[in-house]
Every structure is written in structure tokens, then in C-alpha cells.
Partner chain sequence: MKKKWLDVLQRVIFYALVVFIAVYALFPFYWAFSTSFKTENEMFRRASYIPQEPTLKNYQYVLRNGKFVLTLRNSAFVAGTTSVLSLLVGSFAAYALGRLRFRGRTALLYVILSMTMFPSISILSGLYTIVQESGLFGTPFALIMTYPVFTLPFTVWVLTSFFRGLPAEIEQAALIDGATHMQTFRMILLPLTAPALVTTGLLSFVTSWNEYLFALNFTITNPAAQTVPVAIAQFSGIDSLQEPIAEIMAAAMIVTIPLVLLVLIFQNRIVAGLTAGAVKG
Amino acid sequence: MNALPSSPANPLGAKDRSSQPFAYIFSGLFVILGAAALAWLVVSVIRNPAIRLVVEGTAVESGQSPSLIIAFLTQFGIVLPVLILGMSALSIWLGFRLRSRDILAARWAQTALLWLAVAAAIAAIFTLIRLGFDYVSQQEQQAAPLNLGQLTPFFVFSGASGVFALLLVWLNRRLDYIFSGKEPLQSREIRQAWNLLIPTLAVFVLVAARPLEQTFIRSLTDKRFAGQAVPNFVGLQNYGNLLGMRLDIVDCRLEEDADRCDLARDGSIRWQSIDRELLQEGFRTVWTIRLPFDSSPSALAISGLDQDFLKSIGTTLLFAVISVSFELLVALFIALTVNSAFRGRGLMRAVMLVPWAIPTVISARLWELILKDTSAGIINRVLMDIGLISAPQAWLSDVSLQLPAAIMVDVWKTAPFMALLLLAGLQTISSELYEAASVDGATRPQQLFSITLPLLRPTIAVALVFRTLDALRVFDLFNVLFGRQQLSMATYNYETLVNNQQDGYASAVSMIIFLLISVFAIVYVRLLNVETE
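For the form predicted alone, pop in the coordinates of just this one chain.
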């Protein structure tokens, strides 16, 4: 006899009624887990010694007291509270979904229990390793041995991992009894994707997000490098000083007893300075650009509060754009050459990587000798012999020649790396395409622009991203060749941190470099449509 359907007066069958308490148990478990995580965060914040120090107004040894926001950010950061709040909200939401015995909620509960068990087990292992190092250190120092209380975190994490694992096994066995319905294929694929993504996200948080977070937190303070003083919260003041700019129109300086513009020794026009009030506020002129469509000689004066940093931004951007452009052209020529069939191609591919294999510091020292500002320098001697220059040039001390010299060295060193990437892309292009194009009468230049470059676009995008990111954070080349004579953003950051001891200010510089690099990477991906390939 077939089972009778449930009536409106009795909407749940016998099986449903017997399984309903189990659904409520799992629902309550996830609600309790979410609430417990929130409670742990609140209690940890309240009981934290640094935060209690600020709330109670107790002075520290240095006579200073940090602000509440700095105390919270220093102790807990931003990523950890956001993760706990988000996971707590998800756990509570999942708990309420489990009350309705939804099969989708049950599958996600399986995923949550799995990763909770794994996380607790990893925490137990790291705790045991740390206790082992502490034990060895105490034995070397002949200190008191470890007591049982120090093993409490290990037992807690181990027990939690075991409990979560048992709940997962029990849920897997009774899943069809407690919950009803069928999981769609799309939902199953999404869960599998998250299972693969969660370890990557965990590593990203530990390796990248947390250090970046600490850098951002320090950028909001006036912290001194290796200093013991308590830093003060300054908000966005460091960013305001770094990026503070203004535009003004200035006229040329007139010669004495003459109604014409005064000229410098190099023949350029000398311009008036900005208003005295702006100078008192800290603004200094960084660039002066003559206006082309003005009848009377006038110029646009770009001023900033941090003249050196703005100059370093301009120098770095100019260096990155020019050097990467030349590297792309040279690398494309090299890749097309070594990709063709000729005798000795294998040796050529190996030899072309020699400049890239040399460490940057060594290659910079090598080029320092090549660019020597006397006739003993190879570059000066060659250019004088062929008649391009009449006297030796000071490549590394003349401000107008420093950037071209750095670009020359960088192109020589890193073009082979980009050529290697492009060569890998050329190897994926089928030769049948070129044969068909030749049959149709296409010339070599037409094949280059119609076949090679379009199909090589994703590889070019990857090469440009790698090289541009590397060029924007160039440090060792500028530091070895120029020192403080010509600053990139990275060398300015080094000078600010090490020489000026301004940790908070240098952290703000680091964040601006990070944001600038991110913008370049996004622009490259968008313009070259890499995501659609």
C-alpha cells in the first residue's frame, strides 16, 4: 500500500517529525558558533591590555598614551575583525537556513564543518610546534620546564578539530534522513570552487593581506623607525603631505632695465616663484610647463608639499613607460629572430639570457664602468670614435643624462626576460596559419600584424604586467647608479625609512606605490582584454 500524503492538519510525515529535532540541533550549533565568535571578539577587545590602558587612561613608561583607534588597529588590525564578523554572520544565517531542512544549507554546513576541522587541526599543530621551540629554548637557558597549562591551547584546538570531524561524519551519514531536496549542479560546482579557493585565500590573508594591513595602519601614524615612543594617530595627514599639489600660472622673470624674459645659462626661461603665502605653507614648485597658446610668456607651475616624492613619481613613471616600451620592441625583435629556423638557434636562446641572469647590482656596477664620464668609458669612447659627440659625457652625474642612462641599463638587462616570455607565446601559434596566409599572398609584415600580434596579445599583456610592475618599484638600479641624485619611488621610500627614520611616512609611500602598481595592472588587463581570451 502506498503511503498517504500528508494532510494540511498534519503537514509533516512521521519521518519528517523524527528528523526535525536533528535539524534544530544543527541549526542551533551554527547559531551558537556564530554568536561565540562575536562574543570572543568583543571579550578579546575589552580584555586586551593595550586597549584597557587607553580606556583607563593609565600612562605608559614614556609618558604617552596611544589613541583608542591605534590601540585597536595595532592589536587586532582590520582583516581579522572583518573576517570574524563576516564568518559569524554567515554562520548565524546558515543556522537559520538549517531550520527549514534545506539541502543547500546542509551541503554548505558540510563544507563549513570540514574547514573548521582542518583549521583547528592546523592551529593545534602550529601550537605544538611553538611549544616545542619554547621547550628547546628553555632547556638551553636552563629555565623552568613547560607546565600543563601551556598545553591547554593544544588540547582545545585538538578537541575542537575532533568534534567538528565527528559532526561532519555524522551529518554525512544522516544527511538524506534529516534534509530533503536535491542540490542543483550549479550549486555543487560553486561549492567545489570554494573548496579549492579557501586554501588560496587563507594563504593570501597570511602572506599578503596581513602585512599590507600593518603597513596601512602604520601609515596612519607618526611612528618612528625602531623608536620606542608611542605613535600618534594622524589619519590621512601623511597622504595629504605626499599628494598635496596645486596648479598656478606664473610669469617669466624680467631682466633688469629691460622688458624681456630673463634666461638661464642653458637658454631656458627663468620663471617667477609662487606666492609667498604658499611657500610658507610648504609648497615648492616641482615642474614648470610653458603655456604654448599664451601671447605673453607664462607657464603652469605644478607645486607640492613633498617636492622630492612628486619628482620621484614623475621619474619612476617616465622610466617605466620608456624602458618597458623599448624592452617590448627589442624583445619582440629578439623573440621573432630566435623563433625562426637557423643554425645555432639553441645557442642563441641560451646566450640571450646572460644579461638577465646577472644580478642587478652587479650589472649596475658593470655599467658604471662602461658609462664612466671620461674617455676611458666604453660608451664615450665609441660615440667619440664615430663622431656623435666631441667630448666625454657625464652620464651618471649630469641630471639630463641620468634617466637615459638608467633606461639603457634596464633595457639591456631585462629585454631578454621579456623576449623569453614572447618566445613562449610564439611557440603556441600554429605554423599552418602562416602557410595559409602565404598561399593567400600575405607578405611578412601583413602576417606580423594580422596573425602574430593579435594571437600574441595575451602573452604581451603578461609580459607588460610583469615588467611594468618591476619597473615601477625599481630600487637597486637607481640606488647603485645615482644614490640620492636621482630618486625613484622605492629609493625615496628607503631614504625616508632608513635615513629619516619616518616609519609612518614611509608606510604611506609604500601604500601609494602599491595602489599605483594595482592601477597599472588593472589598466593593462582591461585594455588588452586578457580576461576574454
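Note that the structure is predicted; figures quoted are calculated from it, not measured. Each form is matched to the other, and the largest set of C-alpha atoms that superpose within 1.5 Å is called the rigid core. Numbering follows the first chain given and starts at 1. What changes on going to the form predicted in complex with its partner chain:
Treated as two rigid bodies moving between the two forms, the chain carries residue 512 and residue 301 on a single body. With both rigid parts superposed separately on C-alpha atoms, the smaller turns by 29° against the larger between the two forms.
I've shown you the form predicted alone. Could you give me the structure of the form predicted in complex with its partner chain?
Since only the chain itself is given, any partners or molecules it might have are not part of what comes next.
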């Protein structure tokens, strides 16, 4: 860049006439780019096969005709069309500003050209990778010669990238010749910031915002997983089915010929089932809770339309609450022990990272082995050696032991890690406080409750939030340990999506999990008053 400072004798807008045509070139370029993006959007909507099917009315198979809006939303979503519209509007506006030789517009044009060149280059590399994989997979089936016509998109994209790069270089060279004025420092900083944020934002739009919005849109439809057909709009039906619940009071089943309640083999009372009509509507009882205040035994039956989902919510909440509380206790114990100075402390900290570094899938399989239900399982052997149990326990197949087993594994895997976080918090507490407390005659437990824990509170809060959100999303552990026997919310979601192929329904499950986790996060932050900045 040969940066000649614009002389004060040459005020804004009074530049040499001979450079005006260059400004028109760039101006025209951006107007055309904006218009082209707009045209591309319109053409791709019109030519989209799913939308054409709906418009031509050939999509009617199940009697219910899918709506055009749903077809558009499932094919294009909201974020991407809005972004393209916004970008093309900005580009056209930039074009007009460039005509009046505005230096700020020129700077933004540089930024735009840079990222256009990069985007086209990435697209070119992408098409090449894709071609490579197509070629390899074709080779495996039969020897197919490489068709040069397939390379066209690659040449188009790399050509475009080259053109944008050349324009950028040209604009850089001629910037001071064509445009007048100087960019203020502050706007330079703002432009630079967005410049640097563009890649991250692009990644987020592509791999987070778009899939999330699709999840939301699909949750209102009856879409099948990986299906090409345009789904039907079903409103809130999925949500209704998932959350449909009712409470009934049920009496106990009476023993035959007697006036006593019938007892199940394990000694618990057997309850009557809910009305047959309700069963036919699809309600199934998930939990029965005995009411304490009745003289004749009766119970509250909580029934739902989707028994498995409600059960998975219960399991996950129970799992999250118990395992996070145990984790906190174990982590506090470990952190307080390791916090005192002793030889081998560094080694200890390293040891604590080991459970965290082992992939969850592997640790799940490892615990499968440890918890084996014969005496070949080491836990059974250790407990029998100590004398705590007399016969091997079936940790993973006995339903009542499944949740404790999962909690055990989770606590093992994450408590040491949490302890490291707490340890870092402990180290910020000044030792003078403890010295002063000892001088005043405070005992160790007093010090713990009046100095350590209050000062550690922010650290504990953050660790708790992170861990609870993690525990509510638990997937790998339940999937590997239990398969379909014991479902967490996330594994239930997986079952409905991948095994039952009910994409719309599964998306509604995802939305509910997402909302539940957000509620937890907000309540936590409020309750614990986590400092945000």
C-alpha cells in the first residue's frame, strides 16, 4: 500500500475527475453482486423440487396437502434467506455509497471482497474434496473414468475467488486515488472487529443456528428422519402428545374374597389401573404415589400419553440431582485434601485429570466390565472380599441398581475434574485469613464453614451450573451402559429420531429438553447469584 495522506488542499468530493470511472466500476460491481444474490435466492426457491411438488399439487398422497410455508421453511429455514436478503441489500447500498466516493464505503468494500474471495476459495476446495470422495466410491464399484465436466464447479469457484482477490488488490492500490477522506480510528476498530468475527459467525450460522431452527420448525410437523417428502404441519400436536398428562386418584386392588389390599411380591400395594376409557385414549400410568391422609389406602396416579418420555424426564432429573450433589461432596473432599502442601501434589493433580481424559464411551465399557454381574466383576469381588455383600449383584441388568451404577460412573468421571476447578478457587483464598482465624482460636471446622465455603461460593456456583447442565444432557453413558433399558432424555430423543425415524416428534423432544435446561440455567444463575462479568 502506497499510503499517500490526502492533502487538506483536496477537500472531500473535489477529487480529480479522471478517477470517477473507477468509482463507477466498484459501485456497479456491488450493485450487481447484491442483485445476483437476490436473483439466486428467488431462482433456487422456484426451482426447488419440494416446493414445485407442493405448487403443482402432486405431493398429495396422504390426503392432507402440505402447505407451501412449511415446504419453504423446511427447505430454506428463516436464518439463511433473511441473511441473504440483508446481505444483498447491504451490497446494493454499499454500491450506491461507493459511487459518491465515500472512504468508509471503500473500506467496507475491501472487507467484503476479502471474505468473498476466501468464501469462493473454500467452496472450490470443498467441491474438490467432494469430487475426490465421489471418485473413490465410484472406483470401488467399477472403474469409472473421471469426467472433466464434473470439475466445472471447481473452476467456477476458484475463478471467482481469483477475480475477487484481483479486485481487492486493485482496490487497495487505487484506494487513495479514487476515494477521498480518511477512515476515523473508531470506525476502523469496529470494521476490524466484524472482519475478525465473520468466520466464527459463518460457522455458527451453518452448524448451530440453521440446525437449531430446523429443530424448531420440524417440531411442528410430522417429518420422518432423513425423509425427502415435505412434511405436514401438525401444530402443537407433538408437544401435546409428549406432555399430555393427567392425575387420578386410584384405590388399591382388593384381594379376592377379602377386604384387604392385594400386595405384590415385594410387599408393595397393588393399585387399580386408571379407567379403561383413558387407557384407550393412550394414557399410561408412569408413577403412583400413595396418599398419606386417607384411611382407606389410595394413591395419586400420574399418567401420560408418552410414558417413556415422562419416565426419562424423571430418570434424568433424579440422575442429575443425585450425581451432581455427590460430585460436589466428593470434589470438595478431594480439593480440601489436595489443597494442603505436601510432596507429590503436582502428580496428584495430574492423576485427577485421568478419569476426565478417558473417552466416555470407553469409560462406560470399562465400567460395564467392572460391574459385571458375576464374580468375574471386580466390584462384586471387592465388596465380597470386604464382606459388604454375600452374593454377586447384577448392577447393570437389575433395574433398581441401574441408576446407582450410572451415578457411580458419572461421579468417578467428573468429580476429580470438578475438584480441580474448586482447587483453583481455593488457591485464591489468602492464607492470612486462616492465620488470623487460628490466632483467634477458631477450630478447623469453624474455619471451613466461616472462611473456606463462603469464599468458595462463586467457584462452587459456576462448577454446579456447568455440571448440572452436563448431567441433564447425559447421552453417551446411558446409551452404552443401558441401550434401551433405561432412558435418559437425550437417549430417548435418540431412540425416537434414529430408531423410530420420527423426526418431527424427536424435534419436539429436543425443544422440550432445551427449554428445561434453559429454565435450570436461569434459576441457577438467579439463586446462586453468579457473577457474570
